[in-house]
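Shown here is one chain on its own, the form predicted alone, set out as C-alpha cells.
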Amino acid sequence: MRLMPVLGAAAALVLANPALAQVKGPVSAASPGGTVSVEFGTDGDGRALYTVSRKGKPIIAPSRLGFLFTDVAKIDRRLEITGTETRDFDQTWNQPWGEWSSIRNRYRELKVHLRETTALARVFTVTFRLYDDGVGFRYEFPQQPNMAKTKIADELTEFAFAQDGTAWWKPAYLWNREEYLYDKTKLSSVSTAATPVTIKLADGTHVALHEAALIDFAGMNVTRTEGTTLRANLTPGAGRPKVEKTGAWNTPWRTLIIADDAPGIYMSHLMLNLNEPNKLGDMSWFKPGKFAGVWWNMIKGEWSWARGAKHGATNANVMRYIDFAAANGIPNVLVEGWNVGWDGDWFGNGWDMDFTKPTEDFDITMLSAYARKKGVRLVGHHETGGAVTHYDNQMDRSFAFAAKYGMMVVKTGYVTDAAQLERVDPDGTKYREWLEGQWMTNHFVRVAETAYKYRVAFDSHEPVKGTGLHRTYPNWVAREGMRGMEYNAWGGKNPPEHEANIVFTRMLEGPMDFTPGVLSLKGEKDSNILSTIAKQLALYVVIYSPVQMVADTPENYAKYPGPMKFIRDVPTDWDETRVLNGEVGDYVTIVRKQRGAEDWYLGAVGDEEARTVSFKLDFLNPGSKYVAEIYRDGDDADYRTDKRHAIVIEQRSVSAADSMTLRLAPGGGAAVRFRRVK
C-alpha cells in the first residue's frame, strides 16, 4: 500500500515497492507527474545502463555508469541488480535569501542496488531523484572490505544524447580558469567542456547537464567520446587519483534539467533541491544590498592596489565612496587593496597578503566608524593570490578581524593561473592543485564554515563553479565564475550577446557577481563598453546577485541622475522570479517581485540585433493599479554609435489585464519598476 505525500512545511517520506531480490529485468520510474522517466538495466555484459525520457521521447539514450581507480580493477562490466528501492517526496521549503522566496521540492526516487559478479564483489547503489523537470542521479558506495580505501582515476558515467542538436559550452583546462566566452556548437561537436552545459536539440528540447553539491569531490566536466556522447571527466588534484576516498561515498549528483524553451531551464529549482539543507544555522544577521566600491578605477588602471602615488585604498577616496553610498541608499562599500601584500608581482604569488594588517593610508578603525555613522559597512577584499594554505592558516583571524570592524561580507578571490593554486601540506611538501579539484572544493567549505564563526558572509571570486551549494553554506552568498564586466574595461570586450548566452548557461550555478551599472560606458583608455546605458539597468534585473555592485565611479553616476535612481531603487531580494521569454544567446526578460514588498522589477536584455519583445503583465497583483516606471533604449540608441547613452524615462498607469512591448536597440535593454498604486 503506497501512502500519499501530502504538502506542507514537513516532508511526507514513503519507501514502496521495495525489492531485495535480483532483478531480471529493467527497472523503471517516473516523475510524480509522469514528465520524466528513467529505465535502468544491464547489457550482456553486466554493464549498467540508464536512459532519459520526457514525455515519452528520448532525451538520453543507454549510456554506461562505472568508474576507474588507479590501483584496482575498474567498475564496469560483470553487474548484477539485487534490488531497488522507490519513495515519493514533496516538502515546501524557504530561503533566507534568493530569487524565489519559497521553493517546492517533490520528487520520485529510485534506488538501484547492484553488484558485482567478479571476486571483488564490490556493493553500490545508484539513486535517481526524478522531477517533472529533469533527473538527478548519483552513486552511493557503503563501506566494504573491497573499498576500504578508494582512489578514482576518473569516472566512467556516459550523457548519449539522443539527438543532435546546438550547444553553448565554454572550454574546460584551459589558463583562465572558467573566464571564457560561451561556444555555440552543435553537440556533435563539443570537445572537452566545463558544466554547464546547455543544449537545444533538434526538436526544441532544451537541456542543462551539470552536477548539484559539489562536496569532498572532484569538479565534473565532460568529454565528447563519439556522436552526441558526452562522458565525465573530472578535474584532477595535484596527486594521481582525482578523488580520494575512505569508508562509505557518494558523488556529487549528476543534473539534467529538462524543458521546452529557454525560459523553463531558468525556472527550475532541481540545482537546489538536490542540496542539502541549511546546515549552518540563524542567516537572519545577512541583509541582502548593493554595494558601491573603491575597485572600477583600478580595473581602468588608473588607480592602483599597491601602496604608491595611485594607490586607490585610501582614507580620502573611502571616505568619499562612503558619502557617495549613504547619500543613494547603498549599504556597503568594498575597498580593494587595503591590506599589506600588495606591493611587487603578487599574482599567483599571494604570501605576503595579511588581512589583518591594512596599509598606513588605510585607518580601518576610523573608516569602519566613519561608515557606521552614514549607515554603511565595509566591505572587505581577500585576495589570495593562488597562495591558498597561506589563506587557511590566516581565515580564522581574517574572518574575526572584518567580523570587528562590522564586515558582514568579504568578499575573496584566487587569482593565478588553472591549475597552479599552491597547497602546502603540514609536512612543508608544496602542491600545485585545480580550482576544482578535491581539495579545493573542500577548500571552499572552510571558508563558509569560518566565516559564518563570525558572521560574515562572503562573495568569492576565481570560485569553484556553483552546484547549489548556497543553500547548504547560505552565506556563500554570491560568485564570479565567468567573464564579468571587468571585462568590458579591457580589450577583448564582452559581446552584445553575452549577458543572453549566461541567463541559461551561468546563472543555472546560482548567484554572479557580474559587477553591473557602469553608467560611462566607458573602459580603460576611454574604450567603448559594447552596450546601451539602459541595458546597464536592466542587468540589475536579469543577473541575480544578493550583493549587487553599482560599479562605477561616484563621478560617472553624478552625470546620469535619471538612470541612476533605478539603481537607487532596485533591490537585490526577491519573493518570486518569472523568465517571461528568452532565447539562448538572443534575449531574455525577466520579471522579480521585491521581498516583503507589492513592487515588480523587470529586466530585457538583448544582443547585437534590434528587436522588440512583447509579454503579459498578468504578474502583477490582479485589481490592483500599478505606475510603470520605464527606462528603454531611446528610438535611436545602438552600441556601436554615439547614441548608446540614449535613453527615454517615461511612466505608465497598468494593470495586470495589460501587455507591454519594448524596443531592445542593438546591444540595448530595459528596465522597468511596476510601483503598485496605494
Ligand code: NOJ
The other form holds:
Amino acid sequence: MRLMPVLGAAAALVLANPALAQVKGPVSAASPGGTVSVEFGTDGDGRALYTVSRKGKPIIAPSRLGFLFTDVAKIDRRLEITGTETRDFDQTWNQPWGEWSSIRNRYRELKVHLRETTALARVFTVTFRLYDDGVGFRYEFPQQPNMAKTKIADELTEFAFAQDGTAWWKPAYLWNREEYLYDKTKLSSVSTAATPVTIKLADGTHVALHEAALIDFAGMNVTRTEGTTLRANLTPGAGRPKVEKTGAWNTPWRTLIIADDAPGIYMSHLMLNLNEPNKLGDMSWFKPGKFAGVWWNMIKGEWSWARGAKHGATNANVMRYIDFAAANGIPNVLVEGWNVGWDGDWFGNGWDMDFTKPTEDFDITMLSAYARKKGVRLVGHHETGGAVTHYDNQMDRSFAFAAKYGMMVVKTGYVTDAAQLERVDPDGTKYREWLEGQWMTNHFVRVAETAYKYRVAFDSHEPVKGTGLHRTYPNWVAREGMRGMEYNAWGGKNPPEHEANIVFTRMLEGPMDFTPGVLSLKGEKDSNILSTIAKQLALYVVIYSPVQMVADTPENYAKYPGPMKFIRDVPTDWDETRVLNGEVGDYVTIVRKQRGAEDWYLGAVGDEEARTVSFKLDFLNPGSKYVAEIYRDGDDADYRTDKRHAIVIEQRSVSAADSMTLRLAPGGGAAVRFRRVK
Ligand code: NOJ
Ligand code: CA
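Counterpart to the form predicted alone, namely the form predicted in complex with the named molecule:
Next comes the full complex, and the chain you just saw is listed first.
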C-alpha cells in the first residue's frame, strides 16, 4: 500500500475550491493517457469528497459519498483515509457477438481505503477506474463486525457538475416504466431522472452518467438537489429496505463517460469494460440474426394474442411467416400469443400464462418441423404480465420447452405498470416490486442462468435498464427499455428526433430490440409513422441489436422489393463500429463492418429538419474498390407528406479516398451497403 503523491494541477484545484480547503489527503490519480483525473479527500467534518476533471477542467466539483441505513447510523462524516493503492490494467478481450469484435480495457485503478473515527469504526474502500474516456467508481465493503447485515435506506453519492449544460433525461418512478421520450432541459432543471442521463456541458464537453454491472443491488436514479448537483436515489424494494446484504458487498459502478462530442460518448467501451467477463461459457451456439414475427398485426390491433376469431398465432399464419422468412434469408420467426394465458385482460395479469402449453390452433410440433425444414427457427415468447414469481416457478421447464422445439431465442415481457411486478414469498405473502429494485435485478440474472442451461438466448421487453451485463451474461442478447417501434402503431407516435436521441442515451446501456423496418410507414387505423422509408432502413445500422426484427408484415414487404433488398443484406453482427458524426437529438451517422466479412454498412438518421451530412470514406480498406449501394431519401421525400415513401436507390463506385454527401429529408435517413469488389 502506498500513498499517492498529490499532482500539481490537482493541488491547485483543491486550493481554489473552498469546500476542499480543509481536505485531508488529497489523493489523486489520472487515466493512462492523463486525460481524466480524480481527486479524493476528506473535509473538516471528515466527509469523503471526490472530484473528476478532464484535460485539467473540472467536470465534477467536490461531491459527497456515503449511505443511509434503515437500522444504524449513516456513513457520511467522521471518515479518515487509511491508505491508497494504484494499479494499471491493459487487456484486450473478444466479444462473442457485438458492435466490436475486440475491446481494449485500459485503465488506472485508484483504491482509497477509509475508516470511521466513530465507535462503529466501519471500513470501506472506494475504487476508481480511470479511463481516457471516463471513470467508474464503486464502494466495496469487506465483511466486518459492525456490518454483518446491511440494510440500505439510500445512497448519498453526489454528482456535483462543475458547469450547467443541456441534459437529455427521462423521468424515474412514473407509471410507464422506462418508456418515456427523452426530455431536453438545462441540467439545472432536471428533477428525478432514470439513468443514463446525457449532458452537454456549457463548454461542449459531453458526459453520460449511468451505472455498470447492476447485480444484486437496487438500480440508481438521480435527483437534483440544488443547482447542477445530482444525487443517487436508489429504487425501493417492496416491504424491505432498498438494498439488503449479508457479509461483504459492493455497489455497481457509478459511471461517467466523458468525451469532446456526442460520437465520442457512443464510442466508449467503459460500460462493457466495467462488467465481469462472460460467466456462462461457450456462446458459439448463438447466431446473431434477424427475425420476422407474428407481431405487428397484433400491435396494430388487427390480430389478437388471445384465442378467438382474430387470433394471430394460427398454424396458417405462422407457416406464411416462415415461408416469408425463408424466402428472404431471415433465420428466425417470432410468434406471440402462441400459448395459453392471454384470454381476457392479460395486462398486469399473467397468472394464467403457461409457456409449455400452446393454444389448440398452434401445432408446435408441426410448425417447428416445418420451420426447421426451411432453415428457420421459431423465436419463443414469454409474456409474464408482471406475474414474476409465477414466471420464476415455471422458468426452468419453459426454457427446456423452448429448446426442445429448436428455439435459439426467447423474447420475454413484463407488461404491467411501474411498481406492479408481483413477488410472492415462500410463505405466500405478496409484494409489488419495481423493475429496477434489487429483487428484479436478481430475477433477470436467474433468467440468464436458466436460459443458458438450455443454450437459449433472451431478449427482455419491459426490462431492468441495461448496465453492460451482456458481457457477463452474453445470452441476454437484447432488451427493450425505451419507446420502440410499437409506439408508432399507436397515437402519440415517436417524433422524428427520437432515434437521434436514443443513440446517445438509451443505446449506452447496450443492444435495443427497437423492431425497425416498418416499410409501410403505417400504424393502427392506417395512421402515418413520422418517418421516411429510407430512415426505416437506416435504423438497422443505427440502432444496434444482434437480433434485429423485420417488423412489418410479409404483405407489406411484398410492396417494396427495392428497399427490401437492404433488409435482406444487412447483417446484425459487426467487427467494428464508428460514429462518423452526430448531435444528440439532431442526427447521427454510424458505419459498421460486417463481422468476418469485408463489407461496411452505413446508417444515417436525422430529425424533423432537412439536413446534409458529409463524411470521408476513410474507414474503408485502403486500396480496395467498393460499390456503394445507396438508399437515400427522394429529393421530395418528407415525413409530413405523401412523399414519405420517396426513395432513390443507386450505385456508385467508391474507395477509401472518397467522401460522400447525403441529404436527409425531414424525418429522413439514409442507408448504404459498401460492397467490396473482389
Ligand atoms: C410489449 C412488448 O414491447 C411488445 O413487443 C409485445 O408484443 C407486447 N408487450 C406483448 O407481450
Ligand atoms: Ca432535434
